[in-house]
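Starting off, we have a lone chain in the form predicted alone, written out as structure tokens.
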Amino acid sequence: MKKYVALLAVSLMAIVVMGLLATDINAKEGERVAMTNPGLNLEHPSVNSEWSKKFPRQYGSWKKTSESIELEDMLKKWPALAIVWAGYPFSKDYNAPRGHYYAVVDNTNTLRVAAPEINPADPDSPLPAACWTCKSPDVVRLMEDKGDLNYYTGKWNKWGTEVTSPIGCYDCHDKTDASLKMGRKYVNDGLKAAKLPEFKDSTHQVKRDLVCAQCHSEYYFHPTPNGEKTAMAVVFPWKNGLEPEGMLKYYDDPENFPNKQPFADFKNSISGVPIIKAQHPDYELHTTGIHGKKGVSCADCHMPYTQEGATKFSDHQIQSPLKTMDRSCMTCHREDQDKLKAILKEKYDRKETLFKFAVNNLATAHLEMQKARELGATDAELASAVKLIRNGQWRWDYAVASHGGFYHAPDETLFILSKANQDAQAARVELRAVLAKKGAADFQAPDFSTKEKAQAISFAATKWPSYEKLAADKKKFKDEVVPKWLETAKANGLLDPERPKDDRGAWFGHSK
């Protein structure tokens, strides 16, 4: 009689968790129904917490990206970059950047776009519309409603009604069924420039890259025309393919450009050298380094998947993998997390150290060849310091923008950091030739050690406002004009009740 009672106990204790594991499938199931056919239907795709009633922990992981709020100043920290792009708006303001949160929010608060409606007459203000083109889902929203051209034709404060929530949902998902999607088309273009496939034809591996490249590459506006009108289009640099020498080739070719003239995005106000600025080609980069020729994707690292109670999802708060590393680094590296985090300062120690070296030199070069031509150095005389100079910093700028490059590909990051000190080096002994058949073999460049004495040499090779001014008009422009563009925004149902306020009053390139 025992024995049955222990059978039937046993049986039921079976049968209970073979419920339970039941319930735990069909839970998991409907979730994954859920998430692989939402039915969204939103009203408004663009506003990121319309997302959060299908999809709760993906948005939940999203908004803590608000948790990378310091406003780092690399103005103040490098002050050589003062001086390297002086007559253009990186001069004036710099920060580091901070989560996607504050995408919208730290192009609104920058120097770089100055203050439209307040000050006209500073020439910078404001910037071309385009400029908001990697900061929010409204864009796509736009381009999509407006025509790409439409939208890149005009100038930034255009859109500031309609601009409003941050990098999010609708940059990289569908409005129907959430699946991977490319909101923006000149990725494609650029894909087929390079003669690669285009997004519809990619693996989903390397569409989980690919939706990261719409912002995360470089990219220069080209004029086209819209009617009357020109628009400041975005383009990818990918005719000649990914790495730099391909890009550098693209801008060197006249005939790539309306103007018949190599592209320069600004001349040094210092120099008078036509410069290339490099944005953030992290994508390219990436796909030159260990982990991009192994098929490891952005969001392997970067999103990787945690679990809550059942569910398992992707984690949105986008951040530096060191931050996750028991998810986004140690299921591949099987080995001490200690250990692997002094390998990769290592290799960020010395890209720092090249950084230096190299930002330096090509300061020092600029200000060197001001002194020439105030010596009346002819064109002929510098060409090919303008040369080297262009292309060092081209190659430093490059190796530098992609913020995370020395995780991304290290030993390519250190290689471009190289050829960029080389050529800095080498403008450096034609000019102090030049210097010295002028009589001023002993010329020593001005002191740019610290933001001020750099921002001072820049603005006034510029013919700038002092610093204090643009600061200023920045501020009358966030209290006068911002609040206005974002009522409109609420009344026309774009304002995401959850957007990001404008945090601890930081206008320009400080924190509190």
Given for the second form:
Number of protein chains: 2
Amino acid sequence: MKKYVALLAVSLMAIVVMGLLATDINAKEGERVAMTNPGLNLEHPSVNSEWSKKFPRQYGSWKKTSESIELEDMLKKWPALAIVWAGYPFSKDYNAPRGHYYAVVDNTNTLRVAAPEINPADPDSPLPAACWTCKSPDVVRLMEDKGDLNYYTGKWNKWGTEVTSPIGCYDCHDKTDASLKMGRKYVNDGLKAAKLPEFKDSTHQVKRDLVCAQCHSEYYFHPTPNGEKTAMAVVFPWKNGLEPEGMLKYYDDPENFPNKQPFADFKNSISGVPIIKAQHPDYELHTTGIHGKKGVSCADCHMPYTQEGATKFSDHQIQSPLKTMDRSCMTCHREDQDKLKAILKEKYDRKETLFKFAVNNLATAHLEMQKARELGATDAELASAVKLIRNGQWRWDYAVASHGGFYHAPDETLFILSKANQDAQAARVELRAVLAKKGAADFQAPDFSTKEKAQAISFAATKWPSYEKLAADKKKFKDEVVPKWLETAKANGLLDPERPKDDRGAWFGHSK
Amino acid sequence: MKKYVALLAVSLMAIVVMGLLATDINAKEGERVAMTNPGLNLEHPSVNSEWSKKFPRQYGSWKKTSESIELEDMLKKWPALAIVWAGYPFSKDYNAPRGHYYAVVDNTNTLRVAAPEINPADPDSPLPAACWTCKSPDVVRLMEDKGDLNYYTGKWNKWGTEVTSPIGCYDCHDKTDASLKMGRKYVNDGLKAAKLPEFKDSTHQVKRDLVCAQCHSEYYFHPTPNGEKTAMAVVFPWKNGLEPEGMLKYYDDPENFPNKQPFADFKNSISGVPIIKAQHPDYELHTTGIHGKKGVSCADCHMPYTQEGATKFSDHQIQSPLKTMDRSCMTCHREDQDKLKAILKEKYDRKETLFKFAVNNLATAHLEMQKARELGATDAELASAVKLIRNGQWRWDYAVASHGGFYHAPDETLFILSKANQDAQAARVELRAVLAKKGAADFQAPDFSTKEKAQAISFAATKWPSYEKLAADKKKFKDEVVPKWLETAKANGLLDPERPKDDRGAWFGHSK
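Please could you give me the other form, the form predicted in complex with another copy of the chain, since above is the form predicted alone?
So here's everything in the complex, that chain up top.
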């Protein structure tokens, strides 16, 4: 009899376990079905948390981009930046980027977009609406709702009440079936100009690059008529290829621009040299490196497949693969992690050394040219040095604005930096002769060895108010303007209830 | 009955085939035993053909190094070399190297060793005996027979009757059992100085690098007392590590040299700058590249395992792995050969561009310094530029004297070249100011765009006879002196009957 009781107990336990297992299998199957055929029905796809019900793991990992919290003040690290960018907003304030989670906060906080709607004489940001383009899925929504040209027309503060969600789901995914999608058409325009397959004609693996390329690419603002106004539209300068020399050729060709002049993002206020500002050509440099050439996509390393229990998914905590080496590197490399890290450290150090050579020589060349002009040097005397500084600064910036370039394409990055320094030094050799002829053979460029010293030189040349004045205006902007923007957004249902706590009004955002 | 006949015929055929097979197996086994336990009994181990009986396949493939016959006149390709090496024999004549088979011929033919025993006033080569060190297994024999210091004492022509066999078997193999062996002790001295394991304590894989490192390394001639004479002994400057910065530190430290002065191979006769000539640091650069770091040895790629019938052996036709990609690269890389070649082409092109920047700027700096001295610039005024040119030229030469560096360690090579160019340009920036102060703000360095123009400048500064005079003396040397050397060698049993047909008397050896 006891035997039968024991057998019954075991049987019942087995039934319970099997039942639990079946429930778990059903739950997993439900999640799998949701992933492959989610039947999304989102009221506000630009609100990231709305995607969390169907994609709890992807959303949860995305939210962890908030763990990348550190800001590095690049002007403090490289004071020469304030000289080479004199007259351009980057000379006010420039931090190394952190997690996607902070994209909108950091864009609002930076001195670059200034303090619009604070001074009656200066109601608008000095920057165009397009400066939001890479910061938010709200931009995808605005482009859809208003049309690209209307989105691009006007100043940055025009969309203060509309752009509140940081880079998230709707930037890369379709709102009905969550498939990969590029909400920004200018990438396709760039691909067409470069005679490359468009997004829709690309393989899934290439699409996993292209969604990133929406923002991690070189671009400029192309003045484009929109009725009586002018839209500053994002354009990729890829017509002559995705390499820096092809892009330089593009920017130098007057035929590519409405004013029939070579393109310049700004004129350096110290030297008067027309400068092209390079903007994180991560995608382009990646394609020239060995990982890119072997078909490794951005997501393979930055969004490695990960497992929670029996569920496998793509990790949306986009970050340095050095933090996920077991899943990002070790799937291909049979090598000790520390050994790989040491090799990367060498690559980083080499880049840093060449960065320093080039940026210091460029900054010195700008200052030597300023002195030469003061002493009466003519445009004709300086023409060759102007061209050398323009080219050198483009190359230097191209190589370093892409923060991961030293890793994505190590030798290409060193090569571009080396050419940049050659240009800068060649300009200096010429400028020393000009200075000598103007009686200043022994001229020493003023000290720009700290952020404060460099900004003092740069701000004076630009005739900008002091850093303290800019910061005080900014504080006022954040105390008075931003809270109103957020209230309006909330009333319109556009404010994510799970938005960054460290939100746009709360925090200054630079580390001075 | 017919059945039996047929059966018998088949049986007989089978017996014959098996017999042939057994013979073949026996022959192969004999070859295998010979390879692993050769019981060599060589009368003259420095005569390469003596090894052919026991190692017919290795010898046969070695002999094919004669197929690498092309000489490239580097002074024609890069005329600036004649400027940066002004006063040093390399400015007379410098060809890119070809197969090992031609090592002795090419060393005899070059104008660098000049035309000893032709002019009564100048009976000796301007170069020391040590200039044979990497050219021949006869050097191993001489070091054994005479002792290192006696081998190193005297001038190059001292060993004209002794050194006849080109780089071959006895350079890397033991004469009794053919195991890997380094006949040149200075490598062990270098390893000890660098606190690295000696040859005997190294793994077999490392030994396969070190036998190559005997010659494919940076070295200099250290003046060493030998009785009343001075031996110019080959020394590896590895005390502060195997990187160019450590070696520069070594060369700059007066304590390392008998005259208590920083080391210089020569003083540039145009500028007066004391120069360190870098000498093919292939081994050192290889260790800093990814193949070296992953433990790939020189032999893995340059001497890949190969098969003839059923016999597997190491291919001794040492050459570019691009010619043996199927055996050298494809054993590890799963990639299309043409794609790998295209990647290498990019690496090569990057190096060539930076080579050009650096060498042209160095040459110009030498010429600008010459002008500054003519105009009365003092040593004190030029001290900083002198140091910059010395450092820059060392770095440039280090990166390019290793012909395969662009491949062995692509980013390290670009990095060193980039630093070299930074030095050269920094020197030029200073020199332009000095020139301006001496009234020569517009000085343009003379044209050195062809070998002829560059050598004219260089030879004049060095007070050398014309190129034509050097070449005429050389011809006389080869017609009158070399045949006698070879006769003596033959009488002593040292002349390989299979020596290069294109032998030392027969051919001029440079492509002007």
